[in-house]
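Next up: just one chain, as structure tokens, the form predicted on its own.
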Amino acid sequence: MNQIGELEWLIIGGGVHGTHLSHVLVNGLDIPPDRVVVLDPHDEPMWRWNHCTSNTSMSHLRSPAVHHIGLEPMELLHYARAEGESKGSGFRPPYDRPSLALFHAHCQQVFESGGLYELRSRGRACHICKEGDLFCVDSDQGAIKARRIIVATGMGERRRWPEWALKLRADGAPTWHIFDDEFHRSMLDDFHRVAIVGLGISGAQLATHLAQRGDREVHVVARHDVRVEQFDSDPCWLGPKCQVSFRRRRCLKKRREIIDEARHGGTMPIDVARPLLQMEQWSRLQLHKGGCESAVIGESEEIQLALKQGQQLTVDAVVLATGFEKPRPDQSWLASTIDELGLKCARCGFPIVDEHLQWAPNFFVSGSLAELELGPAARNIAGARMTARRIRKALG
């Protein structure tokens, strides 16, 4: 880990975006490693990504093989061939989508060969201000000064919790969000009747995994039927077909409407939908359409869910697969920084940035914070790569 001091670059957030951007800076743009730090609350690069994908029981990524954290687009495919990985086992059609195991192995190779472990400093940002030409970041590890900042925090702290689920949790019932830091899939081993609330790709993958054992009741509660889409937004958003017309829209309210309409929320590819529906056909799980209105804890500590079509469902544990809230990631430090630096936000609360993703000179954003400029794919792995290209252009 670098000693915290005056830096050329400080990246806040060490997930997929922060890790890829640190790799680009040090190994793509030849910034000296001792001039770059990734500030992140976890020991490992991409800890949250690894935790969440493990909880969902994902087998293959939804995105193609060209979307990864390496420098060159074909790097993951070349890595697979070098490791003797055939397309039949390591990739799934269409679009050569890599297995999670292969993707993780390639990430590990990038961490080690790129020296990315040495860039990390464990901690959280608390506030950012300016001191002359430098940004001064107050963190729980002390003050850090840097010429340039990239905020690459994700949506992980904005998980969507219905009111009835919050009450269940407050009352001590076994209720988790699938993306909670403290939740691990193995915690469900002690429960016979499990309800998964939400029917997007994450809920479907976890439900299918639990149902395959065949020794428990698995219920999926959702507001809609299974909805199939290959990707979570049209691939045109990765190139000029959609990007050019989007950038021509100067009205940020219209951009927000376009983004919201373009996202295929609550969907899954056919290869995720097929085994889920097969488990239902084999009576390994039950799908309940309409959603949940309320929940109480019964006399025997069971959870009683009142569904919207008048059904009553009794389970032992509840897992929310309800995604994230729509508002801007609202960390208190970010709100105070907006006030301190006079940063501009659109009505939807997201940053107004320039074409290089600068919220202010030398203050860059990535991930969801960049979506009013990059569009609906900003949060994805592809969005990290788009961000890197924009920052490269900013540096000339």
Ligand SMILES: Cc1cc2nc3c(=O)[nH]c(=O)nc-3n(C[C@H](O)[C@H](O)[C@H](O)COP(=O)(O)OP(=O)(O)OC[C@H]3O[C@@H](n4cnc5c(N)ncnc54)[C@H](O)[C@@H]3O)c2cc1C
Given for the second form:
Amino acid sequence: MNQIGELEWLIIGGGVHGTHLSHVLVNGLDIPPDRVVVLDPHDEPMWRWNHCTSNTSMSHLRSPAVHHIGLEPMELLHYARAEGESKGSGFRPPYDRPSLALFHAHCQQVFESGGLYELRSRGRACHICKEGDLFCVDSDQGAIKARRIIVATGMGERRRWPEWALKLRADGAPTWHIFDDEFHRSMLDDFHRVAIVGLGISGAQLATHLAQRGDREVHVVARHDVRVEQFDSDPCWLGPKCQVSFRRRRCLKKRREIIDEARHGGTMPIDVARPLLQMEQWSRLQLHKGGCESAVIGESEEIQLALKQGQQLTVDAVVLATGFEKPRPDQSWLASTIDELGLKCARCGFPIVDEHLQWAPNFFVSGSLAELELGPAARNIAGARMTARRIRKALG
Ligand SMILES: Cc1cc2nc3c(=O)[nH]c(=O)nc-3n(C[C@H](O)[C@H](O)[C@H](O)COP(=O)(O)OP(=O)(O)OC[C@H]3O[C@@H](n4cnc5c(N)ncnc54)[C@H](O)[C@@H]3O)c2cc1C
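What would you give as the form predicted in complex with the ligand, now that the form predicted on its own is on the page?
Shown next: the complete complex, the earlier chain at its head.
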């Protein structure tokens, strides 16, 4: 890392949230670009988003066209019109959900026209302390000093692995989580029988993609039936209808309960469910209900899964689409920072922040770290935009 002087803003994490926030600071609030740095371990902006969305084979986003990383809500629609909607197949109803190709093309345009590549510095934060008015961020590439910081580290590094799958991987069987850094779906080309464990939107998209190719056995192992919901939480969470009463709740335990209840985990929109069920009807994939209890490697190196209800399933590779662990910030790399700076956490381990999303003066958070203030949409693209609005307010 080049020696970085004293900064006005350091953003830790350069995913969807950190990238949008850097754009807002430099191009929305005119903070000079040499006063802002985005610290992230990857070369490319939004590397994890690109990696995860590519592994699912998703064609369209779940969220509407007004949720993107640009500054103005209608920007993606205007961009698509200017491009003659030649990037992918444009938008899908309801709510004008953009194709992934169009969303990516727009992101690329924002990175380039907004000078966002130049703001990035490769590295990983491991501790934050205070020196006078400045935050001093220790990273694997050296120390960085900044007057204000935003922690936008996402939750993509806490993938959910059941015990049996951890053991299977340790024994050397081809077992991955769909969002593992080292996994790419093309790796499945070497295997004839594949089990996908988990039936949320990502598992359904990958299973449908493999089944449509029609060149292998595809099995989906799930604890529940296909569950259909348009969004991963009700759109009321983006406006006053749900936000006002949420913010009136002073009890953080209650807020946590509301968030957990409002999030539609393990669901998918109808346009993802329909082709999956069609593939099942055409016997191009099999749904096994009840979940997996244990797994062993057989004599010919095949994987034998013991499913609940006594069923056995033999496959050559396993892909988990089991989502993420609830990442408790007080048990992550932030734990020592929480102690050192005396940062307050609720019982669920998440930050207690003010209305401007400050955990301490000039220490802002985004994504799941902000959810006790922003509600269940905090970790989505809409959450990044809500965070930007709160930070703008904080700056007056
Ligand atoms: C497959 C998939 C599809 C989704 N589709 C949608 C959708 O259609 N609409 C929607 O609104 N939401 C969607 N989401 C949810 C959400 O928008 C994404 O997960 C989004 O990527 C979250 O952005 P983020 O910046 O918080 O986290 P991430 O994208 O995970 O980025 C965080 C970055 O911080 C880095 N980092 C972590 N720790 C450190 C550290 N200590 N120091 C420095 N850097 C660090 C990480 O390496 C990463 O690069 C989807 C999620 C997935 C997985």
